[in-house]
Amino acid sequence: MAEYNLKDQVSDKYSLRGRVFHKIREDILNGKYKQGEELREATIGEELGVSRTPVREAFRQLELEGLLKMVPNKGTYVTGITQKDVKDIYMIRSLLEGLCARLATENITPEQMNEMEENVYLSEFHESKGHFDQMAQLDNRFHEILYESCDSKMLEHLLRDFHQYVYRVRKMTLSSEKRGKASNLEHREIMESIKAGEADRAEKLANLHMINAYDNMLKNGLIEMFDQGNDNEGK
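Can you show how this chain looks by itself in the form predicted in complex with the DNA?
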């Protein structure tokens, strides 16, 4: 269940509208709805067995999250992420994940520390077995733990947003075998720095972790690939 955990942002996760919100969100992130695609309120409502009202409310929130764009009196479209956006996000995330790691060093709870260690071990195991799906999930979770550990709602919320935003891109990136290995090592180093209470080191490593992730994407040409699906969103 619930990896991407919007947690408090959408309070009523199990209400009707909450489910609508999460379902649409999932369908966007999983690629069921492509970039630039138009979503009709009535159609989505029928699919989910609800009226347009909760669908519209969900749309409004997804728009603010940046996943949808509602054009007045015209329609609602799946937002495209441009190459430039991805670059900017990784630049920003590099700084903020660094800050997050620094704060986590001071504020992480023993339970969170345990889960982070376990996460690193598990991911290394699955890497050795070539289980890419599990690795992707564990990678997600690693960052979630980090966000939860910094004890800052603001930062947590912000980083989670960005994390989600590049979800589709990241998924492709991680299937690159070499990066999986390198990423695991970086996770381990971050984890150990936090455990050792070395805030400066944790911050720098987390900075680097993002930069490396982005560089890897560039090298593999994954961004260009990703950007293509974006062009037909043109006008």
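Given the form predicted in complex with the DNA above, I would also like to look at the protein as it appears in the form predicted alone.
Partners and other molecules omitted; one chain follows.
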């Protein structure tokens, strides 16, 4: 019997099919399944405690996202996120997060503003103590608050997906003392611009924040963790 029974976690938020999809996608993005690795419907279904049908449907959806490749008469293989994908994600995010920050200056609620300020203060505290795990969690939450504050469900959905795609490498970038401190400063400047209602400045700073994050990945060779295993894809 499978230890992880996904049926026990079904809620109104997602159908069983949706939960299977999100679980497999999370495992791909978190590195559980490596690039080029073959995934089998029966094995995944047994691990998740579901039949092969929702797994097959999840595979099809993940192929549309570019995370899997289904090869006729051979199998289904993990494509994952490539170096080019990461570059594209950050370039797109830089534009979308800028737009998000601009909209947030118009739509952020007092409660969201208070939470964003508290997030910045806590991030600076944990950075001073070298608490990198807490910094990663707070970094995630800062961007979630920003997305929620823009009051656009379509933009929020897009940004949450992009944010998740590069979670592994983002967590590693914050373990750098220099980048962690710089990232916190950038968050503070974005927050202060939104609070002051300076839409142009908030947009520019949020855009630059993403570009700086990507440049830091290149500088520290973190981009090289992607594409590993692609040479074996489909073999």
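Just so we're on the same page, rigid core means the largest C-alpha set that superposes within 1.5 Å between forms. It should be emphasised that the depicted structure is a prediction, and the values quoted were computed from it without experimental measurement. Residue numbers count along the first chain shown, from 1.
- Task: Please indicate how large the rotation of the smaller rigid part is between these two forms, in whole degrees.
- Result: Smaller part versus larger part, rotation angle: 9 degrees.
- Query: What is the C-alpha shift for residue 67 between these two forms, rigid core superposed, to one decimal in Å?
  - Reply: Comparing the two forms, residue 67 shifts 4.7 Å at C-alpha.
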